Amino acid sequence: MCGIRTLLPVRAGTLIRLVPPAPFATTEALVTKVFLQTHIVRGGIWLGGLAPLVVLAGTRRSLSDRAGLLWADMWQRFGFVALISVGAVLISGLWLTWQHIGSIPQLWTTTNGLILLVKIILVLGMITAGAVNSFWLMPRIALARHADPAASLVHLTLGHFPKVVWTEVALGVGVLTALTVFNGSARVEATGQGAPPVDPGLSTAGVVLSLTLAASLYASAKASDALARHQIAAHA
């Protein structure tokens, strides 16, 4: 836990130093700063929120069976915060990836590209762990809560759920570790040139992709709720 607390501010400070200084020469520089800050803040909320919760869940031996209801509410509420953070991290990450990657092969033909590829794989792993929580554990928690078996609810919220969250935390620490050695742009490393100016077509594609991503995350949240209701109805 102490290592995570130490690594988060150190990495945040390193990333903040990469932000272009004001005043901004172009609108793209301003957009890059906004997305970079969003990436840092929302990523910190995502990982920084998971780590303390999963550590607190380790105190389950000193809690009563009724604590399961409290933790069910906590996981559900944080799940909403995490969903927003995931959306913000992915959308800002798309922009930042385009800034640093000019073509797919640069992900494995350049040093910075390889580091970014490792980060992408780790983030996808975190999202997968989150999907397990949303589509498998949360419906089971909702069912146990509806049936009111206190021991089962504690087992799910303070047993199974934290194990998956620990996976997210471990992958998140891996992301931070990868970023500590990320320095520069695969575009520059491969071609000696930075990202080209953004044209209207690229801007439109970016907006459409961002809206599609936001809609898919919203649909995922609704699907998780629908799955929970279906399980409750099936066992009624």
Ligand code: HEM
Second form
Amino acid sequence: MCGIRTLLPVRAGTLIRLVPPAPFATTEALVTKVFLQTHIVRGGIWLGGLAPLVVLAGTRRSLSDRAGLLWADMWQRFGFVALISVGAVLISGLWLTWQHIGSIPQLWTTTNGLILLVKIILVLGMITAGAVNSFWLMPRIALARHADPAASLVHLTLGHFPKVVWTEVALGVGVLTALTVFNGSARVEATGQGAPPVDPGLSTAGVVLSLTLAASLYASAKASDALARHQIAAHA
Ligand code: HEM
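Same protein, the form predicted in complex with protoporphyrin IX containing FE this time rather than the form predicted on its own?
Zooming out: every chain and molecule, the one shown earlier first.
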């Protein structure tokens, strides 16, 4: 046992030596790489989860009443995954936007800025559609469940819910289409120069903005639960 403990630091030391030296010229380059990967993976999980779920929801015509309950749980669980993904996409998107956009007017005075602006508007539409499901449909599902635990929720979970999700998916396809024509930095397009090095003031602002965003997403999840409880209490 003692021998293993002594060997562990040696083993860790040899493993660390196997890691190649950082291939990134600057910390910004490393952060951009990490955020771009996070952005792509989380965006993929969000859109890649929504689309198959909504297609699956429309495939079966004759369903038992229990299907409604099952789908209520599925939408709720996916809602949590989507919330984490939205947070990650927005926070990483903020960094990438700083890298590519030098000033707000570049969003409409350059081609790449305009494409990004369209993409951001589409994403805001997706978030609004998700909010309709969280703040309007989820509380109604909770209320119907509370009023009659044996109630069929099929019309809510497989009728109304997928309609809103289809809107999200259509907007998501718009986001992907915008990506195919996005071709680099609006900063470079406008001024011929990339993003300057990040100073401590900007990093602090970024951290504060990201924490505020995370806190507001958490608060919105809690508000959706509170709304459901409030509706149940009001109908009791
Ligand atoms: C459903 C939501 C989103 C998805 C699926 C998504 C997906 C992607 C993907 C796949 C890329 C990589 C493109 C490439 O490397 O050529 C990308 C790049 C980018 N995204 Fe998003 N994105 C989403 C939302 C956002 C939002 C909300 C913002 C802004 C706040 C944003 C800002 C950017 C920027 C600036 C880039 C360029 C990064 C680069 O090429 O270096 N994205 N996005």
